[in-house]
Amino acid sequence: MTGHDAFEQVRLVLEEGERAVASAADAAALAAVKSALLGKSGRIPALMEHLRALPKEEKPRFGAEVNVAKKRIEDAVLEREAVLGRAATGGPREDLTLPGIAPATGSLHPITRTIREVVRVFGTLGFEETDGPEIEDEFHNFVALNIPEHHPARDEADNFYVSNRRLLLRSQTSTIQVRTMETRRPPLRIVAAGRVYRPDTVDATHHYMFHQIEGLAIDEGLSMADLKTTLLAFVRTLYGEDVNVRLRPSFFPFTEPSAEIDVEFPGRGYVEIGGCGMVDPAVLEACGVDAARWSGFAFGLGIERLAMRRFAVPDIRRLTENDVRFLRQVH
């Protein structure tokens, strides 16, 4: 036999095996044919004798050949006992008409989710989105916020100073009211989200890192109901129509009058979720604009104390955990 006769017999032999194999109607035929292809006096094994009579460089690429025959061969045997094992207990054959199984999907943090909703809710109230830094100075963490130089809001232990206490993160979200005011001039709405810092113990309702919405108003006459009015909208477009807005009377430097934001929801009594107040005269003029014709009022609301009330978490640290289990829970 020649070198071709023999690469045209390793051919021959694949292609027979394939089909006797894919024709074997139990298991036992299968069976009989794997014996056939491949047991020891099986027709795979046989072709290696034409090995002797091939040339010496021809040898090698034949080898190889039939070592490909013989694991096609059994890839083909495993693939038919398992057909012919599904179709003998009743398995479930496959149906191509049916949908492919989606694969598993991400989805957003329950943070992120309230953050957005909150932004777009005062979206509607005429609130245009802003951002600043985290990192602060004390100028705008601080000074034009009307907390003066020994006041205790800016002691080392209330606040994460990262540079000789010229800067540091900041520890609520009123900067961007000030980096707002600074460079944009009345009337102007805007909300802004965002992370702050205080060295805060971790309990169930404290963290070290947390996130705020700010709000401000500015324009010709605004008063507190004009505040009141707006926080109501929001907590009601937010929850509900059947909760309450209840303004604690509280101090805060920055505004004048203040005071703490209380919820009402039905069945669990009043939840603080804030503070707000008409902004101070001395924030409005250190930020150059004029006390006389303008009048604003602000807010800030605690972004998880609004996702816990939202999504029913009992505790903050579950926020921060990221245990798949609870993400799954809350989406």
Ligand code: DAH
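Whichever C-alpha set is largest while still superposing within 1.5 Å between the two forms counts as the rigid core. Owing to the predicted nature of the structure, the values given are computational and were not obtained by experimental measurement. Numbering follows the first chain given and starts at 1. What changes on going to the form predicted in complex with 3,4-dihydroxyphenylalanine:
- Ile101: CA moves 2 Å or more between these two forms after rigid-core fitting.
- Core-superposed comparison between these two forms: the CA of Asn322 stays below a 2 Å shift.
- With the core held fixed between these two forms, Val283 has its Cα displaced by under 2 Å.
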Given for the second form:
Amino acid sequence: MTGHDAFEQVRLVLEEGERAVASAADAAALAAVKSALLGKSGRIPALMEHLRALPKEEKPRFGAEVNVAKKRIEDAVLEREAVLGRAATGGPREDLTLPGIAPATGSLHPITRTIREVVRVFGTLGFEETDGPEIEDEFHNFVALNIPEHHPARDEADNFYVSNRRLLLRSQTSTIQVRTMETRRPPLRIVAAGRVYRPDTVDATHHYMFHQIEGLAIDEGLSMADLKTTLLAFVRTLYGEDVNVRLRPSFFPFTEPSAEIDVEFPGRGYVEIGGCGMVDPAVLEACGVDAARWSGFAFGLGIERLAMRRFAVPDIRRLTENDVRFLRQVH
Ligand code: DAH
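Go ahead and give the structure of the form predicted in complex with 3,4-dihydroxyphenylalanine, now that the form predicted alone is out.
Time for the whole complex; same chain goes first.
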């Protein structure tokens, strides 16, 4: 046999061998192919017999080629074993007693959970849930709430107008006070939660879109004491009996007197969670409620602020980014 034939033999054994390995149909067939190629008297070892006949200078290259062919066939056998499955190699089968992998289920967003909890707590205090539209007209967002034309709160720069100052994305859920009084007769006690929009610069505690829960109670003889009792009961139910709360005198066009509600946050001091007050008689009258007979209190609380204390969230932006690594931690 010439040197050329010897090299040709290597090529042939490799080509046929790879084909035989790839077409082995099961573990037994593969074992037979493997032995016929790589076994002691297999075709690969047999190639070495050509070595003797080769000229001295060809021997190292021939040896190297045989080794390459051997390695490629070994790799092909391993690959085929993997394809035929672990059972084909006689390895261990799946352990059917191992626990399964539970599917990952989603969960409610912390804002949704906070809204539901807050609505539930006010429910125990006798407040019914209602709602209103996110796109409002100037009457419900401003006029009926004692915020007349040219009031700074109506500035183009402070609101998201959608049509020539007539319609806007509501800047507060107080709109729902108006809608409720327009359609229902007192006595009434309602809460309504939803999104509000203001072109604020986003930082750790402000966002241009956030959520409020509005509360309104109209009855005969309601006073500031009822307002305070209600808010205190709410905050204590939510955060525990020992939470520190304070009302700070403030001003809102639709309440008189008005106050801001501060709650102590662990490690952060008092944080404002919303506004409240006795409904201004002008608002009652604008909504067709007889202010001589009825009085009322109202409040509007920031859901994000409540959620941040509840779940110890340091930055409001975490609540809108929807990063699942964050959401998985908030429980
Ligand atoms: N609407 C006010 C705001 O967004 C919050 C508020 C204050 C609501 C006093 C009320 C209230 O119902 O009585 O800043």
